[in-house]
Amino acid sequence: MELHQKPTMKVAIYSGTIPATTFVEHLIRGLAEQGIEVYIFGKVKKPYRYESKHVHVFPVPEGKLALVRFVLKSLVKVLLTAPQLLAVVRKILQQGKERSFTEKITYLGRILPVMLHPPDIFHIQWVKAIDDFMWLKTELNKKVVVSLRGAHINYSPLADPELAAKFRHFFPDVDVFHGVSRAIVKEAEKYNLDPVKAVVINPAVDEKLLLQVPKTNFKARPLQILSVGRFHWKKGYDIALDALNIAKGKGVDFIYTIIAGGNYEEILFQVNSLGLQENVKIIEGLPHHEVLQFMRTSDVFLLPSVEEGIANVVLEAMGNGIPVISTDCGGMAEVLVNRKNGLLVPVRDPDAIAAAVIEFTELSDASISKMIEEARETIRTNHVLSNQIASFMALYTQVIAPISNG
């Protein structure tokens, strides 16, 4: 769709605490400087000032007493401006009986906010949320707007079957879905969601990575490879370490670099049965520049997942010109192509890890730099900020244009 001027438009981008993760908020940024005006709901997690006139915040107080006295000045606020508004609160709490008290009021100050400040759309970042806001297009004809990451919907309903009948339910009502890959809008037709209705917008990187010279020495030893995501099964940390066993066992010579958060117990033990306590080092958690700058001290970043959507930290380590291994999951062969930009191996295969790290040793340096720019011509074409927010602006433009036509 070409623009021929910027649409006046209000978007709430909802993830439900403030600041929201590194992606998002590279969203929320794009919009405001595109002249959109954005709103952000949900709970302050740790001090965050937007730049932006155009970023409009409304947070919700923790704690008991404070969302009490919140829920009840807001309810007075919609008595005063929107009397109307309170018929439809009812109404939502009506259809909510089996919650307790306790959790009427926690939803209550999650759609206060929005009822007193509606957008034009409502965008909702975590599908898993999709049930408290639908309300915003039955109610009040507001246009909703649910993007369809990882877990969520490739793993999370098969294991929730309640999680599973909410999709089911509330999928055909959404105005516009967004995928981050071709793989999981397919994944997400089984939930009832009509493939008509999603538009593929995939992860991107700030073009600054783009700048930083790449590595050209990939030949010191030992070898520092790096992964990146918090602790979680789905990670596949425990492949990744059985596939490093393997090679180890072949010769290579290397330092397991593991930057996360959570409990990394059972990990610990494995490190330690297999005897890598000297080539493993876990780091808990870093500031995402922090992770950009120890980035570019490795020589190649593994992605041993068993589940993503498309990995933003992947298309990181390929902007920043570091080479990837990674498992065919999700909709990772949407980006990467096995031996041209990098290696790809099937999911839940140590022997296919272990071999994709021995051939990356054996790789010319002339072979790994071609590698490199091959990915980060990748990144260059389908993967940069610009792009994607001129994609959301088309998305959100599409979306508003029965209004803006009525």
The other form holds:
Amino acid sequence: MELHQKPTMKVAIYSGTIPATTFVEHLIRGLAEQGIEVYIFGKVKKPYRYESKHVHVFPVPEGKLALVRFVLKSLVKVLLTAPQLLAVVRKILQQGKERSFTEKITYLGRILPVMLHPPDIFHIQWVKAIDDFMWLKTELNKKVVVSLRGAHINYSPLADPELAAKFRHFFPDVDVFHGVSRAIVKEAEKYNLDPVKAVVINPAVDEKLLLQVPKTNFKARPLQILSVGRFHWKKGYDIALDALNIAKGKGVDFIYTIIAGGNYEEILFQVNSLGLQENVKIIEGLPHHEVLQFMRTSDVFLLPSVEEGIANVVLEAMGNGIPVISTDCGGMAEVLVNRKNGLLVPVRDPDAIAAAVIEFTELSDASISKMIEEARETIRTNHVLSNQIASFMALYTQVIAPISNG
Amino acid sequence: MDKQKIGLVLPNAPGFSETFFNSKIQGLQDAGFEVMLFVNSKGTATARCEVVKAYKVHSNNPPLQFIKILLVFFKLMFSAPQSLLRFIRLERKDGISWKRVVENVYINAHILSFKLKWLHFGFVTMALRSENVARAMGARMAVSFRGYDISVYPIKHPNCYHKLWPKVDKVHTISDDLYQLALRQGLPPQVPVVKITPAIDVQTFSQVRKNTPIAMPLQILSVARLHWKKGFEYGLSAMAILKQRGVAFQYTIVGTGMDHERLVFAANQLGIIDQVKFLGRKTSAEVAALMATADIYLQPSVQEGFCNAVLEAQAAGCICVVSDAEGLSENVLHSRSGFVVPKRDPAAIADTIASISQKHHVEIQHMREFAVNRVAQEFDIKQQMRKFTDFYNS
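I have the form predicted alone already, so could you send the form predicted in complex with its partner chain?
In what comes next, the whole complex appears, and the chain from above leads the way.
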């Protein structure tokens, strides 16, 4: 028994890539600040830097040759330090007989570092990879926490019956699920998620946003409408353009700015075929802090998505003091109450978005300011980062509790 | 005298089911031409003529690329020195940098060593960076307008064809609409143009003479790649409207593609997944069988060159409901051979489908017969073969 004052908890946050999404990076740093030993596994996609000595990164090398060498070295290490795990390796490889050699090597590259540095809790952010790591639970009796992400739960398994079967098979073995909304937990119940094991932790934004003095004039001509989020069908930009085309026909003068990355051939084609070239601006690859600044020059933020967990960018707009029009996709209705702290419209309904834009232009500055204050209050109460980290700490403590009690 | 040679430049050799190119090649061969294909990848297709593949570009391996460029230049200096020199001179005259000229020689080297009467680019985009190849080898240059290349690509790449237009000897367009778009993008009106629409083997699709009345639930069919251009989300929204109005239907979608998840999710979210079937890929015989039993064929595209499937559906006696995207309104004559509705308009699709279910059988039968006859007269493959022979002879 080591003579620590209190046993430190080792938590692996797995999303497959280093660095991960903004949300996961916040989580990693927040946990490390609380003294948790955070393990990160995966492929390095961009340079990264963690100030805290509590963050431990175990990267998987790129390139086939380097990977093979890495796998062989790791196998030897496993043989020397934890020979009983080789049986697990063999078992896993036998299960995946249909995998090619390259796939097997890639797979081993993914799991061997975890075998050499097993955490107390393995937190999977990339649900589709659930089958790669459930041996931690079944063979080593470690705890597995799974975060439910929008796409992985809301639509991928609908179109892919094998994925749905995989979820149904593995979900009963998971210790705790983390959902960003009640809606996504409900959706995951289709795949054998036991609601008793699910904890909803609200996504959150930096409370520093709330220190800003909100703007008071929202009646720019033309009206400045903003959307932020990568070009992907789930973001519903096609629906937004149809909606704004309707609004234009009803006399609304606007500039619609989309800040996004990715392939936007479809959207560009639609802008041209609707004749909205003068009304739509696309800005590619703006860094996050500049996005927040740009937001403050907009009159209204639009989320036209057909699918989201809870869109962080809406929380940022709300905290930033920008009025929001959003579809009620995913968990958005758990954040927004129509006409109270924003405008909420049905999904896939261009007429409804157009009507909401027109309604917005007809609101008085006073009622917009009131709406913004309500929105900021929502963020202050439910969606600040410090609360989020505390919630995750509580979740991990609760998961691990049976072990430390012996 | 040698047979006259025509070189077709395509992304890859046409697959077995790609009637358009296969029949075109067959027709030209029957008319006494020798046909060659220049492709980037051979794929799995079994072509009925000589196929020459482009040299592979090794952008990740500069040393290998350098050696291969040397070899290719060496080869061309012996096999086609005049074409090579002319090509370099023409490129330099266009103000292209030496580095770029060397690259362009390499990517066109597989074509430059032949002697052809015509060099025909199957899509305008295929002619980019090959603008001077035909002239360098003493051939005439033809390009085809097929949809995406004229209506989508230039939006993101404005003026991309400005260097190309003056060098084109003849244009083939599959619809009037595309030709008008090209004129707006700077194609000089004096360049000769011939419209040859796609065509189908009418026999395959009109074997069963359909004369049964339309019954409920309506059998609605679409056959297309699952791609945003095909506007399936608008089609699915229309189905949701029909369901809301209590119109009974079964909607079958044949095809695969990158938007599979998007569309399955849409059908779920719109609450119509029980009325919608995604069948995936089907052979042309299976498609013909599905068309033989469908009442209504729907093509909700937002962008469409012409659309063979709509011709096939008309030949099979389906009542076609199509959007007015580009060539589709030439493909279907509104309220005579089918119905043309504005694109991006689910309500219009739903209204039209609902009204079809109300129509008298005689009226339906009249429309079917008109469509079947029109396709047989104007869009049969044999006629298309003749038109292509004329294209190169005149």
